[in-house]
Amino acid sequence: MPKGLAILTSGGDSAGMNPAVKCAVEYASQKGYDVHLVYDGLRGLIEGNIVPSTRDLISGILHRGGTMLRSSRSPQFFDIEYRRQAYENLKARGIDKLIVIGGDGSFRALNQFYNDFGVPFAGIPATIDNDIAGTDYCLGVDTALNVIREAVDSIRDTASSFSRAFVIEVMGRHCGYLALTSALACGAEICLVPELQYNLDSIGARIKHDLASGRRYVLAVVAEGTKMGDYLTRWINDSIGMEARLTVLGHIQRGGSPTVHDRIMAYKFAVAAVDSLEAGQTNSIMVFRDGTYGHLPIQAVADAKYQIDASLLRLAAPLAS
């Protein structure tokens, strides 16, 4: 009798989810699994929106951003009766293993599901915030960084043309990884992230000195978690005396065709996820650390706090002072 496995995407969408779905389906099928697809994330588990995977369903999705399986945030999944309904839906289809592509909230939900009904799962980290503990990389980050880079490079054209300052607010929830990395890659003069203390007096003195020395424009990259986008824009206008504009990039950062790096990472994570289930792992999260691939138990991921690489923080520190 074929082994049953279902794949779902959950939480915020990110580029790389579709390549991960495609590879997981193909590799699991090679391993003899009867593969199903769950539409609409955790809500789809509850509502039984589960279909057998076919070649047509996963054909032509490699280059698409977002998730063709769609996603949802389902408060109902916190209720044991709804989780029981999800379990019955899987049981009726002969599915006894899951792969979830998402963030730590999705992993916690599936871990509770495992504790309730013993359905093992493998988690693939996918969030542009790059804020999952235990892994240096999550699917979608490289694509998001390239979207930000292109936007900042375009904004620089206008900034230099009008000798203005531009504040660019990027996503990341409470994590400053996107802002910090983008500021370094794009040559920003100011970077504010939750992980670094900033000193506006020091920043102001530095920028005024640069302007007196011939600088014609200023770029500032701010993480949404600092809640400083509006304030910094007004501060540049009032304290430095330079005309400033705020650009909030918003959800454009989540979309776009996955970069080569995200596609390859998706393949490697997907293969690792299937292999971990084959090896009898029950609730492991795939991770990439210090250049190597592996997996960690959910507790090691959920109970730890993600920390940005200290070397990146040192590189960006001068931009906050």
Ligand code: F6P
The other form holds:
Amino acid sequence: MPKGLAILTSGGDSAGMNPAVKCAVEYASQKGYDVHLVYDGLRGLIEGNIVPSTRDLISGILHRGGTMLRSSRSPQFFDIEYRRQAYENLKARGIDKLIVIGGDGSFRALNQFYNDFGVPFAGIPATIDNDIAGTDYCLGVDTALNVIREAVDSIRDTASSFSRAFVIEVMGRHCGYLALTSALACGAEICLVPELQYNLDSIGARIKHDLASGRRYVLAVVAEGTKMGDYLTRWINDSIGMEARLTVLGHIQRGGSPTVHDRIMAYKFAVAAVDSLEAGQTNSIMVFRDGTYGHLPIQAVADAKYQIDASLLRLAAPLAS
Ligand code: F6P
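What about the form predicted together with the named molecule, after the form predicted alone?
The next block holds the full complex; its first chain is the one shown before.
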């Protein structure tokens, strides 16, 4: 008797989702599952946009960014009647297990669904924000960091040619991980993230001192969560007296072919997710912590706040003062 399993991607897309889908389909099929694909995330569950997986559907997707299953943020899923509809769609196809690839909002939604209708799920952390508690890594982060690195390296070329300051606003929602890591990797002079207290007076004194001793250009990386991009750009113009420009990197950071790291992480998370369902776990999230793969109950992920590694924060602290 085949076991019905469906895979969906949900929330903000990230590179690594496609390799995770492909690997989860192949591994689950080997384990005897009858695997289905849900298109359009939670909305697709409600609308019954669910098809049996075929070789064709998962061919040629490994190297592509985004998610071939498409994604959505579905307010309807908060409504029990729409969740019931989703359940009926699964039941009609003999699907009684789910793998969801997405962020903690999607995991909470699936946990509510589990509480309502008892459909077990395994979550694979995937978001460029790297803001999921309990895991050091979420799929898509390495690819996003490489997109940002390339952009900042290019901006450095024009900044140095024109002796200007550039403020680069980086995504991450409320989390400063992307901004902090890329500021360090790209050698920025200034970094503002929600997790670090910053002091514009001491930043100003430091930059003026550097300019007086020969510095010709300045790069500042700012997390979108600080909402400081515009202000900092004006402040550099007015208080430091240096011509400054703002570049908001925006959604370019979500795209791009997954890096080798994201592909391999995707495979490991996908295998762990299928294994956790096989082992009878009902609502676990796959995690990578201190170099080890494991899983945590949803509560441990949903009720906690992601903390950036303290040694990274210490490295970046001088860029905020
Ligand atoms: O969660 C991923 C993310 O790209 C955040 O970094 C950003 O704040 C948000 O999604 C943007 O959302 P949207 O794609 O809905 O504009």
